[in-house]
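First, one chain by itself in C-alpha cells, the form predicted on its own.
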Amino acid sequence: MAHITKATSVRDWFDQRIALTKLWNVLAGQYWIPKNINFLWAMGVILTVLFTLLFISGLLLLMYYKPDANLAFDSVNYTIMKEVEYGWLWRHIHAVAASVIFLIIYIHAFVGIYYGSYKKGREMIWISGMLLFLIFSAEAFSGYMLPWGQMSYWAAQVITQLFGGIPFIGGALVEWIRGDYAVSDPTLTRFFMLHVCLLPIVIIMVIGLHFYTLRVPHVNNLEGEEIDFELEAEKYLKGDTINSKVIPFWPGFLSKDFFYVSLFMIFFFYLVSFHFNFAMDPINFDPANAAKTPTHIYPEWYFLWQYEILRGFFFDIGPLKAADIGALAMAFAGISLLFMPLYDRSDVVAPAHKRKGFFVWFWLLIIDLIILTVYGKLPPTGFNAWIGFFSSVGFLVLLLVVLPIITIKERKANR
C-alpha cells in the first residue's frame, strides 16, 4: 500500500499516487542518448510529427468523406475541396504528409543501414522499423483508394489482382479482399475500414514497440562505439557533462530535434501552399471508371520500385509465368530490408565510409533503387523494359548475394 501523504503541489498529488517522477525518469529525464551524432537522427522525431498531422488532418477530413462508391469522388473534390473551408488546406497537408512520410522513413531506414544499426544488439529496433514501414506501405494503399478517382480504382485493381497468383486459394481471395468479384462498393468500404481504423491502431501499437526495443540497446552513434551508458550516465548525473558521452533525451536531445523539425516544418508547408500536387496524381482527378482503362497505371512515387520489379520479369522462365516471377520478386522486396541482420555476416559496427566493400556495395543499392524508382514510372515497353529487368535483378542478387559475401570477407579479415 502506498504511503500517502499531504500534497505540497499538483505535480506531488499526481506523483504519490501514479508515480510521475519515476515514468518521466524513464521515458524522457534519464533515458540517455549518444553526444556523437547529427542532424538524420532526427528522422523519427520528424516521423512522428508527420504520424500526427496525418492523424489530425485525417480526422477533420473524415467528418465529411463519404465512404460510399457513389459518394466518395464528390466529397472528396466538391465538399472538402470547393464547400468546407479550409477543406483544401486539410486535404493537402494530409496528402503532401503522406508522400514525405515515406521520403523520411527512406531516409531514417538508409542512416540505419550506413550505420549498420541493425546488428549487435539492434536487431528488434531495426525489425520493429521494417514493421512499421510495412504497415505504412498498407495505409497508404488503402488511403490512396479513398478519393475513388481513375488511379484509385485501377491501383486496386491491379494490387488486389496480384493475389489471385497464390495457388490454390489465388481466386477465392482476392473476392474476399474485394467483397465482390470486381473492385466495387464493397471493395471501397473495406479498405476505408483499413485506412482509418485497423491500420493506424496497430500502427501506435508498434511505435509502442519501436520506442519499446530502443531501451536496452540505446541509439547507435556516428562511429558505431560501443558505448557503457551506465557509466556514461553516472558522469552525468554527478556533473561531468562535458566528458560524459552521452545527454538526456529530454532536455538535450529533444531541445534538438525541435530544431530539426521546425527547419523541416518550413520545407512541409512550403509543398503544402506551393507544390502540394506532387503528391495528388492528376489523373485520379477523375471519376473512377470501370469501362475506361488508363493508358498508363502506375503507384505513387513510393512505391514505383517494387512497382517496377513487378513488371521487371516481362517473360516466362521454364514453366514459371512472367506474372508470377514478378508478384513474387514484388513481394519479397516488399520485405527484402527487414532481413537486413541476416545479410549481413559481418561483425563490424562502423559506417559505411569505414567498411570499404560495405560502401561500395550501399551506394550501388541507392543508384539500383533510384533507377528502378525512375523506370517504375514509364511505360514499359523495349529499352525500358530491358533497364527494369536488369535493375530488379541487380537489386535481388545485391541484397542476397553480395553483400553476404563481402560481409563474410570483412568478418574473416577481421579474425
Given for the second form:
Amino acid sequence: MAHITKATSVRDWFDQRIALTKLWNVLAGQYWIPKNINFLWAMGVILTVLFTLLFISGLLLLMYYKPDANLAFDSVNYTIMKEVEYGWLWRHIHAVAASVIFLIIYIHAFVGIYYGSYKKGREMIWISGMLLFLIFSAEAFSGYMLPWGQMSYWAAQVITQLFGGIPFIGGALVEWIRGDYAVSDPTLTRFFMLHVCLLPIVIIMVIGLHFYTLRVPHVNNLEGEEIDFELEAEKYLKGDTINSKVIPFWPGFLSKDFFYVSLFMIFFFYLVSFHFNFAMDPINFDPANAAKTPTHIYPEWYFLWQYEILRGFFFDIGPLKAADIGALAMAFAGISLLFMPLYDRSDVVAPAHKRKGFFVWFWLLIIDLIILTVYGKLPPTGFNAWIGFFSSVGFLVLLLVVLPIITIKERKANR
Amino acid sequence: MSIQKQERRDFIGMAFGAVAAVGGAFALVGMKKSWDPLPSVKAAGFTTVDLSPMQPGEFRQVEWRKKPIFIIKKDENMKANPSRDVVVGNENYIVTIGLCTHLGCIPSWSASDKMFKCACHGGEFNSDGMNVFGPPPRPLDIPPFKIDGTKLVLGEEGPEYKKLVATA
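Having seen the form predicted on its own, I'd like the form predicted together with its partner chain now, please.
After this comes the whole thing, all chains and molecules, with the earlier chain placed first.
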C-alpha cells in the first residue's frame, strides 16, 4: 500500500488515495489538443451533451412509459403528454435530440472524411466511431417503435422482415426476433429492453473506447500536420505557450467548446420549443393497426439514404432478385463507411481541398447522399425509381471503385 | 512457481477455457430459447374459417397468427389455376398470406381490376396471388391449411396443402 500521510487539504486526501490530480491530468489537464482546429472539432463535445440529454430525458420518460402493446400508445400520448407535468418537454427533448444527434453524427463523420482523420494511425478512432453510428442506428430504431403508433409498428414490421431475406433460416429468424408470428407484444417488450438497457450500456462502453482511441494518435488538425505532441507539450509546460502548437484539453480547448455548445443549445431548444413536430411523424399519432398498412411508409430522415438504397434496385438482374440485391446493398451501405481506411489507398493526410481528386469525390458523395435522402421520401414510382437506382449504384461505385482509383493515383503521383 | 512448471499453468488455463466454453454454449442456447415464441403464442396458431357462406367472386380477409389471410372464392370469370387454387367441394378458392413478399406490408385488394396492390413499394399481384409487377420476389405465400368439410383449418398441413406446395 502507498504511504499515507496526514492530508494537508481535501484534494490531497483524495490524491493520496485515488490519484485525482494524475487522473485529471491524463483526462484533461495534460491531454493535448492542436491549436489549429475550428468549430467543426466541437461536434464531439456537442454529441456528448446530446447523448447526456437523451439519457436524462429518457429516464424521466421511462417512469411513466408502459411496455405493453395495449398500454404503450396511451402511456406516451395521454399520460406523458397530457398528465405528467413537463412530460411533453421530456418527450420533445428526447425526440428532437434523437433526430438532431444524427445530424451532428453525420457532420462529425464527414469532417473526419474531409480532413482524412480516418487514416494513418487514426484508424481506430474511425472504426470505433462507425461502430457507435451502427449501435446508435439500432438504438434509434428500437426506440422509434416504442410509442406503438402506426408508422413505428410498420417500421418494425418491415425492418424485422428484412432478416427474412437470409437464405434457409430467414423465416425462422424473423419469428425468433419478433417472438411471435407478427410484430406484437413480445416484440415490443424485447425492443424496450434493448432500447433502455442493453444498447445504452454498449453505447456508453463504446463512447469510452472512442475517447480512449484519441489518446495515442490525438485529434487531427486543419492542415493534417503531423505534430510531435510530446515535444510541443514540453514547450507548453515550460511556459512557452505561444510557440507551442498544442493546448491542454482543459481549460484551453473545452472553454471554446462550451461556447459552441451554448450556441448549439440555443438552436436545439428553439427546435424543442417551436419546431418539435419535425421529429414527430403525423401517422405515428394513429395507434398501431396490424390489419392495415399506411399507404406510404418511410423512415425518419436520417435513414432515408439507406432506405432509398434498399428500394433503388427495383428490377431483377439475371438470377438475382430485386429484393435481395436491395437488401444486400442496404446492408452493405449500413456498414460501408466503416471500411473507409481500406478504400483510401493513399497515405496523404491533408484536408480535401489540398487533394484535388479526393475533393471532387467528397462533394460527389455528399450530393449523392442528399439525392438519396430526398428521393427516399418520395414515392418510388416511374422516373423517381430510376433516380433511386442510379444514385444507389452511384454510392456503391463512388466508395468501392472511384475512391480506390483516385487514391492509388495520388499515391503514385506523390512518389 | 518456477518457470519450468509453465505446462501446469497452461493446463489450468486450458481446463478453465473448456469449462467456460461449455458453460457459454449452454448459456447461449438458453438465451436463444428465451427469445423463441412462447407456448401460448404457438398454441394460438390455428384459425378455422367456414367457407360455405362465401359468394362467388367474394374477397374476404381473416387473421391467422396475427397475419392477414386473403381468401377469394373464384367465380366463373376467373380461370382455375391448379397450382394455386384450393379446392373445397367443387369450388376453387385462392388462399394466401396477405403480406407482400417484398417487405411484409399488406397489399390492398382492388376489386375493379382484380389485383392486389402494395402501396409501400408499388408491388402488384394478380387475383391468383402471382407477382406481376414491382419488387416482390415471389407470389404471395400459401399458408399451411387442412380441409375439414367446408371448413378451412389454417396452421395445420393437410394432404391438400402438401400437394399444392409440391406443384407450386
